[in-house]
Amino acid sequence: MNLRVKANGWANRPGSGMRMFLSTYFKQLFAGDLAAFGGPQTDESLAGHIRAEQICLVLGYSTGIMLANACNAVVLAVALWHSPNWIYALVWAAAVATGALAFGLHAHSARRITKPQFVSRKTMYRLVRNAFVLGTAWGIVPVAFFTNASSGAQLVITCLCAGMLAGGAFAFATIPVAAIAFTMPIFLGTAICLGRNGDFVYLLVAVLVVVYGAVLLRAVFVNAFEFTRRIIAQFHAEQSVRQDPLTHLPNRFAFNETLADALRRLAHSGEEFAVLLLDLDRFKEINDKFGHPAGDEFLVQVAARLQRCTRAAEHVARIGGDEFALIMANLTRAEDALEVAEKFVAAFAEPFLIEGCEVVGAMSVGIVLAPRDGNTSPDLLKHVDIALYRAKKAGPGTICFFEATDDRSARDRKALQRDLELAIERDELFLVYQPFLDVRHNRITGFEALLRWQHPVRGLVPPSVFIPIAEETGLIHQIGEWVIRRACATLSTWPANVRMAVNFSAAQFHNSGILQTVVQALGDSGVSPRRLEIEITESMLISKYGSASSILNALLQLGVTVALDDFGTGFSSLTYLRKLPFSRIKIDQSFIRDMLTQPDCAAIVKSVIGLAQDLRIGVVAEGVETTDQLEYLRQTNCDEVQGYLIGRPISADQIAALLDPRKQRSTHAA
């Protein structure tokens, strides 16, 4: 007996085991589970899939069955028009016809919705309940109207009840409990009516009804068992081989088979085709915000929309977490592939409803044409991946065909990635340091550590080139750890009143181990946490890495200070100033560069400095290159400045000379 039963004190009560057994049994029974009748055992996931198939079949029959119910109700009302109970018959017929038509319309609408991947027990309970209500409505007919009806009307009642028995058995042929719930009231009502009449002929008819009902129910059980076994076998086969278990789309294996078939047709008959590779642009954000179950539901809805955009003989495949692909066979024009791609992009115009919230999605598409862009599977897949990469770089909703120049660029990027993997080992990475100047006291207060890569062949590779590669490949974690350790080791050799600022990438916050790295680096170097400053951009705070805020708060509790870089270029800077206790904000150099010539930039600079003072936050102006800019910032009470006027990035061995108080006074007296 399970622990929950014991905890509730049922273990020692007589009959508790039987009550539990009966409770479980009836739950299975009314959920349509054939295990209640000795059928195959299934887990809830598979049972939900079987229920989905059963419901879909019932919905397929429902429109016709409900229309037949409405027509039969009208026929009965006409047959009983001259009977003493014609008013009751009319009321009954109106109620049944109205209810049947309403349910039929609902079933018709439900069939237009995406086929469910899973149906809960509650849905099946409602189906069984509705079947019983409708069956009871027809079971009332022989009991209420048969005795006072004319012989012709009695014949109509008998035929209608027999038809309802057959129709119910047919409609619920895969769900025995629903078939029983529908047919049993009709069967009992008919048998009682015929049996109490006393006429021998009616008794014979009653016996025939019993036999008829038994045969029907046996057929229902035979069909239901066979249907369930077939669905189970099909489910397991497709799950493991060709079907994506979540979206029920073809999986990568099935996609590869279709691609191989298309290549064979290309070789034999010259039939051209296109391969479209699709990638969701904000899927990670949805997963982080709503959780993985919501992300799965989003993928299911996406799959349904995408499939509706294709031709009847073609199927979108899910080949990765948020990647989909389509092979367009018998392609005559490149514009046909573009038209389908545009339909895919347009399918995201309407928001998705996830857990009661509207979620906006976006998709990028890469396209290759065979044989123009390749006639082998590896070439086509490589080229379509390159085309998709360019589309994603261009922004959400972009469609790109493969171009020959893409291949050269991709090869060059791949080579750079391989070299970057060895850059630390070969000691090719190094740090340079750009100073911060305290405007009021004309002294150096700290340095920003800037990463550089000296490639043995390419020379100095700009950070704007290799940092994105590091972020996309995950190398940023290894490189970031090296930067923190090297920066802290260097900082330990400087005076205690000088700080070090280190830039953090958004991707680094995807790894919670970054916190431990900072703690170890500070401990190994013996540096006080308050001397280490983490610089982050606002785009990092609103990025797809949902763990950023928690890691930042942990760093703040450690004593590390945090600066908000490129202030004014994001979307919600003021919001984040309230959410996190920043030590400093850095005014983007685009405002500093134009503040002496453009009044709007000057107004922004003044406003930001005033805001920072009110919030008791330090403010640093980036990109100061002239003495006029420095003087203007001094007059506006800016705390610190940084730029080529103050000092260009320098190596660690040049820091000591720059920190000499006499040199600082002579250099910055202006």
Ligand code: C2E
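Numbering follows the first chain given and starts at 1. Heads up, when I say rigid core I mean the largest set of C-alphas that superpose within 1.5 Å between the two forms. Note that this is a predicted model, so its numbers are computed, not measured. First, how it differs from the form predicted together with this ligand.
- The Cα position of Gly135 differs by 2 Å or more between these two forms after fitting on the rigid core.
- In the core-superposed comparison between these two forms, Arg440 has its Cα shifted by less than 2 Å.
- Annotation for Asn69: C-alpha shift of 2 angstroms or more between these two forms, rigid core superposed.
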Given for the second form:
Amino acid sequence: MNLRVKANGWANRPGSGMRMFLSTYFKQLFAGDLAAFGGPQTDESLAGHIRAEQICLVLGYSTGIMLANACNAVVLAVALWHSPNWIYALVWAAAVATGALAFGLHAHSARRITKPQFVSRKTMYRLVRNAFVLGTAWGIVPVAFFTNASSGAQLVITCLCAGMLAGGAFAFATIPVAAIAFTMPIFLGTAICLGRNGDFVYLLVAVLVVVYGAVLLRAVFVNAFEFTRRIIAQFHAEQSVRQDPLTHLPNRFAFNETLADALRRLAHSGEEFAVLLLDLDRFKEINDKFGHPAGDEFLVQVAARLQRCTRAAEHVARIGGDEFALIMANLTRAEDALEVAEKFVAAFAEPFLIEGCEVVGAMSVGIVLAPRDGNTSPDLLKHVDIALYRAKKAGPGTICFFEATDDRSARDRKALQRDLELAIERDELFLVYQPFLDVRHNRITGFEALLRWQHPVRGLVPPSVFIPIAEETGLIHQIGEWVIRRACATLSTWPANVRMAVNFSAAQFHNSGILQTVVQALGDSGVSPRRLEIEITESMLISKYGSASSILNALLQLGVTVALDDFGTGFSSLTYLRKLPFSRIKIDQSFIRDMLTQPDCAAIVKSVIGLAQDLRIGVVAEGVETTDQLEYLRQTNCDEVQGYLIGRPISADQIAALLDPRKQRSTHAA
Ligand code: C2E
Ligand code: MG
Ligand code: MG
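For comparison with the form predicted on its own, kindly provide the form predicted together with this ligand.
Whole complex next, starting from this chain.
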């Protein structure tokens, strides 16, 4: 039983296999695919791209060719004016001229603003069919009109047929099947016409036509094969130029092209579109924590999730390390862009599995709408960047549309950034120093260097405004280097028992050159490393610990001490208190301000002081403004205090008086 079924199955196969083969073959053949003639096999996306190139070429000169067809038809009608078949000739000429003109006009109006990258098989079938219909119309001419025509008109018909053969072969030089569909009926008509007449001269003409035809078709094939090979090579080369090798998504170059196309369509037909800019919120952290191969794996998974959220014809592009972008063409409602952005954000709800660990990612999205937010590439890119900046500031998973007010603040920031770039060379930066008071011995133990910027127009710009800009733009490296050199130089003029604290930004730890800078600054000023203290904040340790730890450890080995600034404002730093040998904790001023009125603040201050003592590290209370606060801290055994009560930040010149022991005693006597 089983065997019979099997035998039947085999018996059916050759027939159905052959049918399948023939159907595939003819589909390829009429779609202009050279694989039907032994050319290279291509997948459908590449085949569609080749068709697009072939059709674009044909459409490029189709208007001219159709005008020539109409003109030839009219010439033929005039040549056959005195022939007995003149009425038929007139009807034929009118039909061909009208058809050719209509097609030419249609081809002209259908010219696309942007070149299509893919053309379906159906479009190519239509082209081959139309070539056949037109070829047949010309093939009728020698059969129907040659015999009864005058010798002059016969000459015209001969010229026309020869011209049509050559012109057809030229027009379809990249699509052999279309060239055959057009020229074959003309060959056939000519053959019938010449064969009907037994004259020897006509036999010679027939030989010529066959030779010409063979040469023409050979030329068409050679040209078409060469053309296809070139397009395939170009396609692969372009793909590698346009594709991000890691995620296989389009890259920045491809994105810019898509944007330029969208802008062209906007200018031509008013087609609106949206640009979505996406930024991964914790990519650097993942890279630092798990290493670069895991970071790459994360990006690949992110790319796959993002691509699943878009409409079929749209592709998310990877335009930077952890930056992705999408252009939503033909946008009718802004909500559509929001919906896709929400899908992007929701795609991060599930954690990613990286090297067996669950990693939670997040994404922020900025959106601009064209033409509402701009109609040029620089404007749109600038505005979408601004929208993304606001989204990132608002926290992970936020989506922000661009708003006009963003632009003003961004312009202001840009102006400030430009000025900051020049601030060092214009000598607009300077340091002020705020003292630390040892509560037990009533002695100034050191100073914290605080940066100031005297802007020629804006006046004194606070560090809370310009430090974040310096961090984002990378200027912090240059500025930080200046600060450390200046602080060390100043420190060298102070007594040996006074230390200097210098604030460091997280970004500075991403540049290993900082170590060299500290060593040089200490060497140049001849200051002992023990007198230099670096202040870092908790939040920096949490987000950037991976890369910061090695530099921090190297600094500690030099003998430089490290203090934990703004303690209590970040999270989970207790772990880091164990990992790094801090010399000091600085309790954030917000706790000191409220400790006398709010019991919870007092409890925190007391516990931190106790914790520091148990860990045998120093503790400083920041922001002490009243004698009551100082008294309370003295009673809770706080080591040192800093604040306006002890001294506001002052210039190096003013410090000499403060370091005078007699003056200190009279000012801070308890
Ligand atoms: P910080 O390191 O916590 O510095 C303490 C801030 O509190 C200083 O503000 C100081 O002037 C202020 N302050 C001191 N005592 C009192 C007080 O009794 N009451 C009140 N209300 N405030 C007090 P400043 O100078 O505006 O600095 C702000 C922040 O800017 C600093 O916080 C530090 O994080 C950063 N910064 C300053 N200079 C530098 C620098 O050279 N490099 C880096 N990376 N950051 C710096
Ligand atoms: Mg500080
Ligand atoms: Mg602080």
